[in-house]
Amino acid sequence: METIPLFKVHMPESVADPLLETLFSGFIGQGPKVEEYEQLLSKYFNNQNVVTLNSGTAALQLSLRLANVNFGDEVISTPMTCTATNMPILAAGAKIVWADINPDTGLICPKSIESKITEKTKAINMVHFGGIPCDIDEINNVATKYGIKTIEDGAHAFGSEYKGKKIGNHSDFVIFSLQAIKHITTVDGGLLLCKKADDVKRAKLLRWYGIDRDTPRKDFRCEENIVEYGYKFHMNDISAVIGIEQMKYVDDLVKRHISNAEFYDRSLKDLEKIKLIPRSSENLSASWLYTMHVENRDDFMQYMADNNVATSKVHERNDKHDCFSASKCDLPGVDAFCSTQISIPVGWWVTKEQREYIVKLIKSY
C-alpha cells in the first residue's frame, strides 16, 4: 500500500494546451493574463481590490510595506506558523512582539494583543492556521481602538468564510499563498488583497520597482518618473494561466477538503487520546490541514507511519529560532499547542475509502 500523503500537487491536465500557448505567445512577464486572472480573482472573493504577486511571502512584506511600517516600528504577530509570516517583519526592520495563541485552536489570542500593544506597535498580523478564520472582528476592533493596521495571512485560507462573507473582505491587508500545495498553485504565487483601493494603487506600482505601466508612454516607460522605490514582486503571465485554468476547479478542490474534515469531526470525537479543535458554526473552515492534538504525539507518528499514512506538524513555533531570539517571551498558550498538535491527511486526494482507513487507524491507537 502506498502511502497516503499529506500534501500533493493539483495541476489538472487542461492546463496543458492554454500554458503553451501562452509559452510560445512572444509575452511572458507581467501581461494580459495576469489582468484576466485578478479579474476571475476579483469575482470569486467579491473584492474588486486584487493584487498578483510573486509569492505569498512578497505579499505580506508587501503589506507591511503599505502599512508604513518602518526600521524600529513594532509588529504583533504569532509564532505558531511558517517562518514566511514573519521574516518579512525582520526585512522591514520592524521588531517582532509575539501574542500568545488559543491552546486548542493554535489561533492568536485577541486578548494578548491588546496586552502586547505600545506607542511603536503599527500592524498586528493574524493567522488563519489550518484554514480555521482568527477572532477577525475582536482583532479589528483592538486595532482601530489603537489605530493600528490589521494583516490576515490567509496562506492556508483560500475559501474559507467568516461570517457569511470569504476570507479576503475583512481587514486593511489580507495575503494568499499560491505555493505549490496550497488548495490551488500558480507554481509560485501570492495575492494581496485590500480594503482601500488607494493602496491597491500604490500594491500595482510598488510591485514593479514602483513604475506605472498603466499610464500612456510615447517611449515605453523611459520618461516615466519613480516617486518611490519598488520591488520586483509581480506575477507573470505564465503563473498567470495555470492561476486561470485552477480557478475552473476551486470550489470542487475546497468543498473535498471540507467534507473529508467535516467526516473526521464526526467519527473521531469524544476519543480517550484524541482531542479534537473546536469550530464556529458561523464560520466556514477551507480545511487545507486538518489538525489535532493527540497524547504521546511520537508514538502516534510513527504509528500512522508503520501504517502508511503521513503526519506532521507542519508547522514548528518561530519563537525557538535563534533569528527570532530578539522577541523572546513567555507564551503558555503556544507551550500547550506545540506540544500535542498533529495533522493527517484531509486534501482533496483524500478518498472516502482513505478516510475510513485513517479513522479505523486513528481508533485502534
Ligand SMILES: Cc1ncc(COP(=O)(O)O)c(C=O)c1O
Contents of the next structure:
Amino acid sequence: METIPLFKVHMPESVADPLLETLFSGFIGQGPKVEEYEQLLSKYFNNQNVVTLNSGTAALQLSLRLANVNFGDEVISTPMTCTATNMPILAAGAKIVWADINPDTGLICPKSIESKITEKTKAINMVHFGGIPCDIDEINNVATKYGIKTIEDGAHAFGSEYKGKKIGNHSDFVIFSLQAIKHITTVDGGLLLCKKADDVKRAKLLRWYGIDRDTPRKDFRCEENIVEYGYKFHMNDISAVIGIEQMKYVDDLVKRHISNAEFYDRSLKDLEKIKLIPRSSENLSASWLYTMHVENRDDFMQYMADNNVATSKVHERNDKHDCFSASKCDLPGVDAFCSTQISIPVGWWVTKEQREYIVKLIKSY
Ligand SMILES: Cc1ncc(COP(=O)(O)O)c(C=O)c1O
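Requested next: the structure of the form predicted in complex with the ligand (the form predicted alone having been shown above).
Starting with the chain above, the whole complex follows.
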C-alpha cells in the first residue's frame, strides 16, 4: 500500500492547452493573463483590491512596506508558522516581537498582542494556522485603538471564512500563497488583498520596480521618473494562466478539504489519546491542515508511518532559530501547542475509504 500523503500538487490536465498557448504566444511576462486572473480572483474574494505577485513571501514583504514598517520599528507576530511569515520582518530591518498563542488552537492571542504593543509597534501579523481564522475582529480592534496596521497571513486559508465572509476582506492587508502544495497553485505565486484602493495602486507600482506600466511611453521603459524604489515581485502570464485554470476547481477542492475535516471532527472526538482543535461555529476553516494534539507524538508518528499514513508537525516554532534570537521571550502557549500538535492527511486527494482507514487506525492506536 502506498503511503497516504500529507500534501499533493493539484495540477489538472486541462491546464496543458492554455498553458502551451500562452507559452508560445510571444508574451510570457506580466500581461493580459495576469489581468484576467486578477479579475477572477476579485470575483472569488468579492474584493476589487487584489494584486498578484510571485510568492506569498513577496506579498508579506510588500505588505510591511505598505504598512510603513521601517528600520528599527517593531512588528508583533507569532512564531508558530512557516519561517516565511517572519523573515520579511527582518528583511525590512524591523524587530520581531513575539505574541503568545492559544495553546489549543495555535492561533495568536489578542490579549498577548495588546500586552506587547509599544510606541515602536507598526504592524501586527496574524496567521490562520492550518486555515482556521484568527480572532480577526478582536485583533483589529486592538490595532485600531493604537493606530497600528494588521496583516493576515492566509497562506493556509484560501477559501476560509470569518463571520460569513471570505478571508481576504477584513484587514488592511491579507496575503495568500500559491506555492506548489497549497489548495491551488500557480507553481509559485502570491496574492495581496488590500482594504484601500490607494494601497493597491502603490502595490502595483512597487511590484515592478516602482514603474507605472499603464502609462503609455514612447520608448519602452525609458522616459518615466521612478518616485520610490520597488521590487521584482510581479506575477507572469505563465503562472497566471495556470491560476486561471485552477479557479475552475477551487470550490470543489476546498469543499473536499472541509468535508474530510468534518468527518475527522465527528469520528475522532472523545478519544482518550487525541485532543481535537475546538471549532468556532461562526467561522469556516478551509482545512489546508488537519491538526490535532497527541501526547506521545513521536510514537504516534511512527505508528502512522508504519501503517502508510504521512503525518507531520509541518511548521516548527520559529523562535528556536538563531536568526530570530533577538526576539526570545517566554511563550507558554507556544510551548504547550508545539509539544503535542500534529497534522494528518485531510486534502482533496484523501478518498472516503482512505479517511475511514485513517480513523480506524487512530482509534486502535
Ligand atoms: C504560513 C505561511 N506563510 C507564508 C508562506 C510563504 O508563501 P510562499 O511559499 O508562496 O512564499 C507560507 C508558505 O508555505 C506559509 O505556510
